[in-house]
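First, one chain by itself in structure tokens, the form predicted alone.
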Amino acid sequence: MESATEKSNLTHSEQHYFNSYDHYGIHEEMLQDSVRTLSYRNAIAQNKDFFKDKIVLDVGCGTGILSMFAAKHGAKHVIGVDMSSIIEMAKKLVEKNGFSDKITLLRGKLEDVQLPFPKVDIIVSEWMGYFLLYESMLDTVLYARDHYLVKGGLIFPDKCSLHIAGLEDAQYKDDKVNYWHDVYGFDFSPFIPLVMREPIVDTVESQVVNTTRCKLIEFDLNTVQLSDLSFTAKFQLQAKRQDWINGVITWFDVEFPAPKGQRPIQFSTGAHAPYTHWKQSVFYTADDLECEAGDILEGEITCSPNKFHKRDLDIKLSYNFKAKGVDAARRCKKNTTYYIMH
């Protein structure tokens, strides 16, 4: 399929992000996660009054799973668009269950195609990364919602929020760091700034969770600017038991359209959800705070586009631990950290 943009006058990075996606697997892996998928499916068939006879836009479309959700409930027609190769999979797919004359694909960036209509009425995209924003599709979304869908129109999904708490982790960071003391008999210690600054990104087990949690930030589609996606958040955490905290972890919620009088379609990629592929964020921190129940994680995070690399984050996380009680003084911390996730 001819690409409405040319791969070779991208930036390196920005190639790199669109071959990331041209293999199978990372769709498999997306497809697979039933949390994520039967979302996008319940929240398109409970909406099917909205999609029917609709004009739909899929940015970044993938496989096309998303476009065919639409197409089976009503909608008129579903543009996809996809600036990766996997495109040519998604029109197989397309063809071989039936959409052909319902769907159109189109391979590019969206800022470059020209699309088969002048408005859409319904854009729907899965454009959440790591940390929610991570990759920055969010900033092609929000280019749909302001060149191509018609006043009133609507955004699956049009609500996210990204959420924070503390964890216990003590031999997974401790294992991390300590390994570079001693490899095979030379010190690598060096290496342990670098490690440190970059977040993990697994399953963490709700029970190591171990204060309460606190929403850091809400977008809502509909409204959001593009400079909103650069942000600093307070946040403030209490400690649930005595313990150790030596991180925070974060997660993001997402809700869709419902209609009046309907409960919303959502989920949530936090360690006491169900798994998604999103799994959670873990940002260590250079402390390890000893914590009474009761005692106080207070804070910022402040999140922006990487300056050489935009679908990287910067992220600062500034943190003032209140204890209480018995031998508060030594326990009480002061920090500020530094992460780039890439």
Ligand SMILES: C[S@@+](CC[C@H](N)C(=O)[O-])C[C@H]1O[C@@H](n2cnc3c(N)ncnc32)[C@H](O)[C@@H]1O
The other form holds:
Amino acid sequence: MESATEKSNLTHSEQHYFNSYDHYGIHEEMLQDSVRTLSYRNAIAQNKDFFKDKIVLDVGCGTGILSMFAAKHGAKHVIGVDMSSIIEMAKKLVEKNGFSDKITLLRGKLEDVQLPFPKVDIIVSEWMGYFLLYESMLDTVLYARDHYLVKGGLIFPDKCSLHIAGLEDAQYKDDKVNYWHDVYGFDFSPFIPLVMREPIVDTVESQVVNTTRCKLIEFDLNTVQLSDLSFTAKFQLQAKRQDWINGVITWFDVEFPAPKGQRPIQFSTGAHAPYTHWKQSVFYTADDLECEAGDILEGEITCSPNKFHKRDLDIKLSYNFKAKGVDAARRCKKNTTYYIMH
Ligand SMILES: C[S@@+](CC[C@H](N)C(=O)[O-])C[C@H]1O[C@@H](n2cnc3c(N)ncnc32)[C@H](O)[C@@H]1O
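Now that you have shown the form predicted alone, what about the form predicted in complex with this ligand?
Next comes the full complex, this chain leading.
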């Protein structure tokens, strides 16, 4: 399939990004994430009256799974766009499943392709990354919205939010950080600032979350602007028990449009919810905070795309831990830590 985008003209990091979607393994992981994939299928099925006879754009179609859900649920025509070579496989899958007359697949960056329709009624896209915004694919969905979506058209999903809580993770943090103090008898501790700078993507058991949760920010895809994706959000968490807070976890929730009077399909990637391949993101704090029930951890998170690698995120966490009661003055801590998600 010819590509509307000449790969060699892309920056090295863009090439690397799209290459990562060439391999089938990443698509296998996404398809097998049934919370993710069934939420899309259920949301499309729930809105089948709206999909009927509509023109749908699947932004970053990968294997074409969302395009096929849309076609199966009555869309008049679906356009699937992807820059990665996985779209060659999507073509075979679309043919094999009898959707060739309903689905047009275009290879290239969404920003470069010429769509066969001037406007579309619905956009479907699975664009979410770690910490919601990693990979910056939402930029492309907003481009698609602003250039192709009819007024009053729908975006699946159309609401998302990012959340934060505190966690006890002393053992893992200790293993991860203190390992560098003695590496085969040598002091490798200069590695520690690098290790601390990288959030860890992993599953967190819900019982190690030891504070209340707080919504950091929410986006309505119908109205959000590119500039809103660089943000500073304040949070306030309350310790639930006597424990240590060694860091914070973040996760996101998404929600799909629903017909009037029906409950929207939604899913969460939090520690309290069933497993998804996004897991949770853990940010270790510079201090280990000794907390009593009721102590307050407040602060703010600033997030923006990295200047040099726009799909990476620069994240700054500032916190003020306000201990009360026993030994409060010693336990209070204030700090700022910088992270890069890449
Ligand atoms: C997270 S995957 C989702 C794949 C598929 N929609 C699914 O749900 O299984 C995102 C896909 O979007 C593609 N993509 C990201 N940015 C793109 C862009 N600007 N233009 C075209 N494709 C893009 C990637 O190559 C990747 O295949």
